[in-house]
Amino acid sequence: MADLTTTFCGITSPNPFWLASAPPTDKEYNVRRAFEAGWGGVVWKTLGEDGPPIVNVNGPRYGAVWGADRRLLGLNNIELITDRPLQVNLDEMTRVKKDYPDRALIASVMVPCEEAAWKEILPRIAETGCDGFELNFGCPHGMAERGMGSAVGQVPEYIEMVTRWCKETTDLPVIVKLTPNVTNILGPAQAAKDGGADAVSLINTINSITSVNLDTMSPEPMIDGKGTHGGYCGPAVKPIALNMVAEIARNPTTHGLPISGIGGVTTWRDAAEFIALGAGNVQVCTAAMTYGFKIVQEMVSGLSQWMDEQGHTRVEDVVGRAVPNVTDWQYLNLNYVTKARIDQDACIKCGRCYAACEDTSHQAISMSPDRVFEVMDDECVACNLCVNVCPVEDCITMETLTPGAVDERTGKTVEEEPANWTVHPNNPSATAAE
């Protein structure tokens, strides 16, 4: 059976599975339930300066973008870090980790970008017992205002600066919770990592408005007639998380460096392509408040199913193994040619393929009197649309055609070698280069 445990830059859990930074994670009584429930461990939700406590606001904190089936896909929140008293989440977080000493902690933090506030508060809460920190540079809303959060996270230089402040004061490992309000996650990544970081975990919530109210003309969620913009999480970020980690694990200056996964793991599965991606662990947070705790049992069992059949017998031997194919448009091998094939045993006959292909696409699926619907391999591209309109699973299938064969559309011969742009004849600066 495969050995879930994991060690991540020095922190080991008996699983991969850990709570982000958010409400499931604010106070002692959420984090023993989901530590009973199987977590493998949790990023205490953000602490931030002693004094006054945080104001969040009092009525609605999260919106939400649902499927036809009201299935949640995203959410987007306007919390704001803990509105508890520093010492309160300190005393807490000791309590925890001494009952559970088998989980990760880790403490996000979040203070002025002031060196003396970053050194004060790290050693009061390394008394906690806490396994390690995560510097909070994500948050787009409330705390960017004041020069925290994304606001800090957009600046390279102050990522690398405040990441040195950090580990001048602590032996425990920190890691650089990463913003995706950027143009390009190098930067920020690359910054962390000479600033001495020992791990990122990226993505943290996009900037977001997820909808407006018609009635009261005013997004939601709405405060007194008002709304403002939050952070976007959930399932529909899942693809801009796992790009945004492949950029990290496949870049030479950033590959090796340590990832912790974030953004819309929602089961087994996503874990799996997160950790194949680069990540040495992921951490969940709208799966668990849509669905509750346990739900991390479905996704242990799920994983170690799926690494038994694979072979694997640990969750390192996963890492990073799509990295290598991930790559650049210019590298894909463009004498590689398939053809979209309908089984029509299988077909319903809903015409959402022919809709799609006639109005959008290529115009290469016929349709008979009697909904027959057939692809027109001279006009077919290959671009796959109809595959992903289509609502019966593997009724429209891509068919490779072998070498040797010749393409309709073409006229070509499908050739052996493969070939990509930067060789292309029509690419001016491979001519250039002949």
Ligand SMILES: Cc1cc2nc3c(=O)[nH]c(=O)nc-3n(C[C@H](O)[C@H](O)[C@H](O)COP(=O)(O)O)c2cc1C
Second form
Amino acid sequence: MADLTTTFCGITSPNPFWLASAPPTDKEYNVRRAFEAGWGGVVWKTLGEDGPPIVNVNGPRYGAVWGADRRLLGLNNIELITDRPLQVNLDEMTRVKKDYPDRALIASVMVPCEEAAWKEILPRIAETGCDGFELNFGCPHGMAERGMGSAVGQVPEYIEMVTRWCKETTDLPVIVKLTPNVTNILGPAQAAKDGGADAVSLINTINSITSVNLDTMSPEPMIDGKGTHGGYCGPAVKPIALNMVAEIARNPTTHGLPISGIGGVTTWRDAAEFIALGAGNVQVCTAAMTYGFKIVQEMVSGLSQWMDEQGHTRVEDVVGRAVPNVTDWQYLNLNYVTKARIDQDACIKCGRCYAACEDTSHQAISMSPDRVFEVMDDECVACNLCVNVCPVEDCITMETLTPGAVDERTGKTVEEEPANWTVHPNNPSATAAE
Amino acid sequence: MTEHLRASGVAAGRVSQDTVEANFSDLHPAYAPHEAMVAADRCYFCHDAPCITACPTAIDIPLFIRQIATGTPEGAAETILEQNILGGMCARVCPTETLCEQACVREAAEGKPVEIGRLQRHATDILMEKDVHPFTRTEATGKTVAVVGAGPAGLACAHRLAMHGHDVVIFEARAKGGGLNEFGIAAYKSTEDFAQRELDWLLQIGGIEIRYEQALGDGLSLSGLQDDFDAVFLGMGLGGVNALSLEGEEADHVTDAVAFIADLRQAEDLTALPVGRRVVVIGGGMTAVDAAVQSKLLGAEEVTIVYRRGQEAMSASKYEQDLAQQKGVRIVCNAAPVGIEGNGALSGVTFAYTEARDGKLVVTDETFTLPADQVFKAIGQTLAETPEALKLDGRKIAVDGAGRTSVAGVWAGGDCAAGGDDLTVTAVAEGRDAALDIHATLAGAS
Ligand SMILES: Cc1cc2nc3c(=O)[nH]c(=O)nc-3n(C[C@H](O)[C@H](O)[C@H](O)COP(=O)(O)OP(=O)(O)OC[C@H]3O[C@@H](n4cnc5c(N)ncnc54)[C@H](O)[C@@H]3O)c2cc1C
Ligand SMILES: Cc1cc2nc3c(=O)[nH]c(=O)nc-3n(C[C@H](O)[C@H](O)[C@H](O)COP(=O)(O)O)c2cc1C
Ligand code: SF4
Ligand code: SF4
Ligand code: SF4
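Now show me the form predicted in complex with the ligand, since the one above was the form predicted on its own.
Whole complex next, starting from this chain.
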């Protein structure tokens, strides 16, 4: 059986599944139950300065986007960092860590952007016995208006500065949690690295309005007729998170920086995908908030089964395996030619491929009076739209033309040698292929 | 209340009030709102959808289902009613398993079609509960049309004519409208007086007057109607029934199934409606199934449908046959009645097995007798006497595609007209299309 024990920037946990800093990790009661359910680690709900506790709204703090059968696809929240007194959290963390020494316990922290504030709080938190810190530069609402959270995470200089203060203060690993609310994730990631971060974690939530109540003309979640942008998370954000993780993993100067992958991890497969794109472990929030702590059992068994099937014995063996295959558009092989193929036995004749191709693509599917749908190779550009809209799995597939075959659309023979945009004759700055 | 399940002969009160209510509750109950969303989500929004082609009234099914899925069931209802003004009743009574749902691509894919009928009911129920009538009349044309029969064909025709500004008078032989919606459809398909509620709702369009207890051939003549109106539409259904031509057919408790069903539909209290302990139903169509199933639901102990050909030839759909068997009705095939037993006091029916020889059905010498204290004949309805001027096609009124009869200015549709299945939805389609042709004709003539 695969060994799921993971060591992430020096912190060991029995499996790579951590609960992200959020309501599931808000208090001792939750965290004990999470550990009993099998979670490898938790990032405690973000701690703030000592003093009067944070105040949350008293109306709805979540909004949602649903799919069929009300499956939760995206969640949005306007919650702030912990609203419980600092000392209560610290006492609880101490007790939990003592009882679960083999699990990872990370303290998430967010205090104002002042050196003294950070340097004072970290040692105090370290006394709990926690395994490391996560600097919350991510939350996009509320705290950001007070100059914290994503207000820091959007300015690389601040990230670097605060990270450096923290590294000067503690010997424990420092993980910098990044906000996706930036145009290029590499700036913040590089800044974290330059400040001495041991790892980055991403993504935090995405600025969003989940919906508008058309009766009250207010955004959801609505508080007394008004709403504000909240942070989006859950399955809907996974593609965005995967790309950001991959960007950091493949960028030469940030490559090798440990990444904790977050954003829409709902099943073992999602976790495996993050890990393949360079994450050393994953963090989960929405899936636990939707289904409860028990889902970790599926994640552990699923990942183990898949690793066994693939012959991987340790999680490290998988980390970053897909990274070499993430490239820029200009390096994609333009001599790779495919054509859509419809399996007539599987086809249920719904005509969706036809409507999609005819109305919005390349008019490459024909429809006979008795509803037989066929791809016209001389028109098919292999865009994949028909594959994506067909309701029957594997009914339409892409067939790769073998070298020597003729692409009926272009009349050209498919070449054996790959060739990309950098050598394409239409590219004014092409370098002659040699 | 006590039950008298095993009371001999034809008796009322075999099952208790509670049992009767449970037995005659909705066959396809309304969806809860979330169920409807889940069901609607299964529709693929097919291109040139095969389900539309399979619906005799050509309702834009993918569109109305998408309107449900996006939270506008009222708009969905309008899409439905635009094509089929009795969309509410059709949602309850259409044999969808042989119409739209049979054609649904998900039936081909997984044997589980999108539940078009129930979704149609969901949308139309919501609109009708709000008592909204989404159609208005165009400017009055001053033309008048006589419609004979307030069944589905007549009502669909009248409504479409009224929409186009014509004034319609419906002459209805009975004291109540709705035709077989009111008197024929199985009680568990049209619950809570739906036929009358739908009729009242339909009449909100205005411009339609119904004159009850006025029958063509009984005080009214076709030529009289032609004189008084600019056009005439005949939608009088099938008033007659086929006979077995057997001795003893006139015995007590040997009844036409349609008459029994009509009594059942009009009964205030079903526990007061008598039914036999042993019931034999002769026939193989929807009427036979409905009579048999409802006898069973009233508490008959043994109910047997006997059909003269093979089961595959039954005109009741597979779904209806399964329903009958699931309710405990026995179906015996390849047997034809040859004698009514009991010397005036019915005791049973004797059948002879049949065989197909050279494509012809032949009665063999091998017979058996089923004990019976009630027999229902469901061997087909026929056109009652019709005005002589009308040409017939087989045993029905001959019509062209738009419902024109052989007499200029007279149209016909529904069960009384040749062509098409004898179904509510077909009657609606024919009534609607005849109205459009009448409208075009009247517009051309003015
Ligand atoms: C027992 C039974 C069950 C059925 N179940 C179903 C089902 O589940 N689903 C389905 O789709 N179809 C079903 N059908 C068929 C369906 O009811 C008919 O196809 C449909 O009602 C035909 O409509 P129509 O308007 O042509 O005739 P009808 O519904 O028969 O209406 C004719 C109207 O004309 C009136 N009338 C008759 N003669 C005269 C006259 N001389 N003058 C004035 N008025 C007259 C009648 O009183 C009646 O109101 C069933 C039929 C029967 C008998
Ligand atoms: C209600 C809620 C509160 C959150 N609070 C915090 C927080 O205090 N600190 C933090 O770093 N991230 C917080 N997050 C972000 C999550 O830790 C996580 O980064 C994000 O939800 C994406 O992961 P997911 O798709 O698995 O939910 C919160 C998320 C939710 C839904
Ligand atoms: S989830 Fe719990 S706390 Fe939240 S609104 Fe519902 S009942 Fe209240
Ligand atoms: S989308 Fe798929 S199932 Fe539908 S017609 Fe096209 S190939 Fe057939
Ligand atoms: S055939 Fe079925 S899936 Fe396609 S549009 Fe009609 S109901 Fe929807």
